[in-house]
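The chain below stands alone, shown as structure tokens; this is the form predicted on its own.
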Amino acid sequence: MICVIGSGPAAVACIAPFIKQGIKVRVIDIGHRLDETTTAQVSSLATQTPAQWSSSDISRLTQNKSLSYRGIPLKLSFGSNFPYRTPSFGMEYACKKVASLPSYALGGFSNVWGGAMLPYRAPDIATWPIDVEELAPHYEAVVNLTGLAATHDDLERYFPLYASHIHSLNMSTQAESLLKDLQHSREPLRHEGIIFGRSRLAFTPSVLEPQTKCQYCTLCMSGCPYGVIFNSSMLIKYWSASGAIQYVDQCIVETIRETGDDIVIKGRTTHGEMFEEHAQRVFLAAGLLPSTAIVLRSQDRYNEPVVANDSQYFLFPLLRFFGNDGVRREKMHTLSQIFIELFEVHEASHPVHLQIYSYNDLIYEKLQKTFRSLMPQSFLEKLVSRVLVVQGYLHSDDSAKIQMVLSKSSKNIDQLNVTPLAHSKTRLLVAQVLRKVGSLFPLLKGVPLSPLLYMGEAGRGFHSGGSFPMSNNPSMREADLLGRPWGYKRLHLVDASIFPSIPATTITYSVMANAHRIASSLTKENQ
């Protein structure tokens, strides 16, 4: 029998060669759900049109509970924060100065992700043991099952499409307006590093046909009625109604151990019961924070520091010399329009990614915060007409890490303690990205608000991993091209976990691509 573990966007891509192969699998998650009050009213705004939902049920929906003057909120799922929630027992997490998250719900964190979708370049993995023309058919597998929006533009030249297909998805009028700037000093941006193109985004996942499309009604950053972002919850849920898998909810794994031929999963329900289940081999796809503390305790590694890579997060306004009006009111998808890419930063080792976000409620709710006091409505609708947002990552060469060390709690039970171990020259390098932006406002027509910069704590853009990272010759605190840990023969890691290091560009991709890859490669011998 084959198990995985998760049900998040690695745990599906690596199901997917197996499917393929006529392979059955055994999916064993705890699967948190929104509540079923919840998923009543969303499913009545799926039969309706956007002009026909109601304030109340909008409002409802969009609720941010989290949302204050500082910091940036984390992102709901319908008001919900399922994808947050941690079992009452079991392993607890101790997060110091770390803003890292694990995610037991069914879809891991693609119920909140914002569907970004750019590959790894040959440069930024160069220290990897495998390189891009290995991942490269199975960036190509994955757009086939999370569909892709798109478009060609100057990003093809470094980062490739890797799709037969792709849709086409309207910009707001305050990212067509930058995007044209942007096109009219595309020589100058060239001269000085900088590429930039339209976002790619996992929109109409192909494999589910669905029967909508974008109906651009606002409401990406707290969820999609009509289920055309992709979330690996759809995978997940069409293919054990089809009897592809059998999917068993209510479970947290503890321990994985080998014993000659058979490999040994325990743990248990959340109702408290003990359970054991055999199989040939395993794929773990729990997330960073909960695959490493399963090697761990499986290992009995206790009090044994053990260091992952993140890619700082950071984030700031941008504001354009000339508003779009009526802004508030327009129909749009409000995920990121525009990505651009820094290939000149002064000391940073690698390029910077950026990704560009018009209006959204999130943007204007913290506006209304941070400036009601300060100026009147007039004012404040006029000052949204013209601010973006500007979401960064740097690579992991250029950020803290994170350590994680599996220890006994005074309760006895076991914690993953996780602090964050810094790196001198981050902020400075995130200060010079703001000094380069400045220093091109007459090409941008628009200037940082660098007082209104978000540094992220470590962790705080779920970009991380590395615990176990890949090696030719792995020693015990790494993993081979398969993802199998230092002592394992049939456990494989699948998820961010074996990443050598976290280039700048979106990490959901490629995690989904390695996981395909190591799957793939293993589907023939389970034949």
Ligand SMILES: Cc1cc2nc3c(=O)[nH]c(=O)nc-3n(C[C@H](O)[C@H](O)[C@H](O)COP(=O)(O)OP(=O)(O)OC[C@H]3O[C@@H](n4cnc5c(N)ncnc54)[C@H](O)[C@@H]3O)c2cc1C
The other form holds:
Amino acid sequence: MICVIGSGPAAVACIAPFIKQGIKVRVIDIGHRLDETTTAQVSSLATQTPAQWSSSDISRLTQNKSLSYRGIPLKLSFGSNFPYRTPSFGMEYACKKVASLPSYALGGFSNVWGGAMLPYRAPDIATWPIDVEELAPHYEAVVNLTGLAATHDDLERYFPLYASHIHSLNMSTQAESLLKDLQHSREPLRHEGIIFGRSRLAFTPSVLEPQTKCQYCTLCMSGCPYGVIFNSSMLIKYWSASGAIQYVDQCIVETIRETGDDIVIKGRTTHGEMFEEHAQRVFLAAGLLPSTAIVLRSQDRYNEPVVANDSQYFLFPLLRFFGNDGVRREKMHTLSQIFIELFEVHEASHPVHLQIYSYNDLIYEKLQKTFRSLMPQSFLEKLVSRVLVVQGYLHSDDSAKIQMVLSKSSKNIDQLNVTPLAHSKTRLLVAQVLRKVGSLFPLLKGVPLSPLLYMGEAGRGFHSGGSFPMSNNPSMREADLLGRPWGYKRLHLVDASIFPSIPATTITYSVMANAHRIASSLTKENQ
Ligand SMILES: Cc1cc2nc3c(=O)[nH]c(=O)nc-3n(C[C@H](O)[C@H](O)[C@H](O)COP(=O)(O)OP(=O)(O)OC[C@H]3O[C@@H](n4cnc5c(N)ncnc54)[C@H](O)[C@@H]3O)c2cc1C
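Next up, can you give the form predicted in complex with the ligand of this protein, since the form predicted on its own came first?
Next comes the full complex, this chain leading.
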């Protein structure tokens, strides 16, 4: 039996090639999910048009009580924090000045992700033992699972559209007006090493009813009632219902050990009972922290530091010189609207990736909290019509690292201690990004509000990985090209824990492509 651990994006990308070959897979997962009452409310919304929704339903499903989490809102799913919820026993994660979190949900973090999908470029993964050509067919296969909303534009020269079919999405008026200004200054911006295009988003997944389309209901930041944004739980449910996989949830995997041709998975159910599974091969897709903890624990590697990479996350508002009226009533999607790639930031070793967001309720609530006592409501409305939010990422070579050490806590419980290892230039580089954006104010027709810059702690952008990086000649702290950590023949890590570095562009598309590559190369032998 082939076992896959987890049900997030890495897991489904790894499962797909087995299903294609008619090989049945057992999926072992913790699988927290939205409570039944909320699920019923969401299902009811999906049968109606946004105009038919009642305001009380919407306010309940879009409430976000986590507005204070480390400075910016933590994205919830229909008002629920289930994607971040951990069981009351088992592995503890002691994160000090690191904002990484594990997800124990059916669908993992794809319940709350932003759907942004841009592949890696060859120069940004030059130190990897595999190249972009090897990933290319798998990028294409992944789009067949996730769907992709995109357009043909300047991004394509650097970031191919690995898709035979793309969906189109309307832009918000704020984003349209910025894109128009960018296009007007295309040549001077290119001269500054700046390339831009419309965001590429994992929209309209393959298992969706064909007639389901984005309704521009503005709820993307709280959860899509129509399921138009890719969520890997959809595939798990679909495959499980069709009998293509066996999905076993409420199982917390603790160790995976090999003896000869047998591989043994041990753990506890969420009710505390021990379980044991035997498999022919195991694919571990539990996300960076859980996968690292499981490998260290399985090999009894206590008190041994392992170091992972992170792509520094930062965020700042861009105040445009002119506003767009009526943004609070506009029908639009509220995920990223525009991608901007900065190829020449003074001391950055790799390009910087920026995602532009136009109006959404979280921005409004944040501005309201910050400025309520300083300005009347009418001014706030004007301000919000001029504000865009820029979310930025640096390459991991320019970012802090994350150190993880497995130890026993004072209560004799296994604990993964997670701490940052600062990079001396990260702050300087982010300051250079802001200066560059600021210097282009006549072209962008806007200025960055630098005093409101938010620098995420390491891990806050959820673009981290590389505790066991792939290598041609793996040492004890590495994995081979099939994701096998040192000492294993039948255990394959297929999530970001095997990434040798983390380029600034989005991580999940490449995690999925790499998981698909590893599984594809092993399907034949398991037929
Ligand atoms: C708010 C937010 C927005 C994001 N936006 C984007 C974006 O726009 N673009 C992008 O590229 N990335 C984005 N990301 C990152 C993206 O969500 C992750 O890269 C992606 O989900 C990782 O997929 P994964 O399958 O490796 O792990 P996860 O999604 O973390 O899934 C882990 C799975 O493993 C299971 N599991 C964990 N531990 C165990 C265990 N011990 N036993 C059994 N099962 C276990 C869990 O139940 C879960 O199903 C975002 C993340 C967040 C939080």
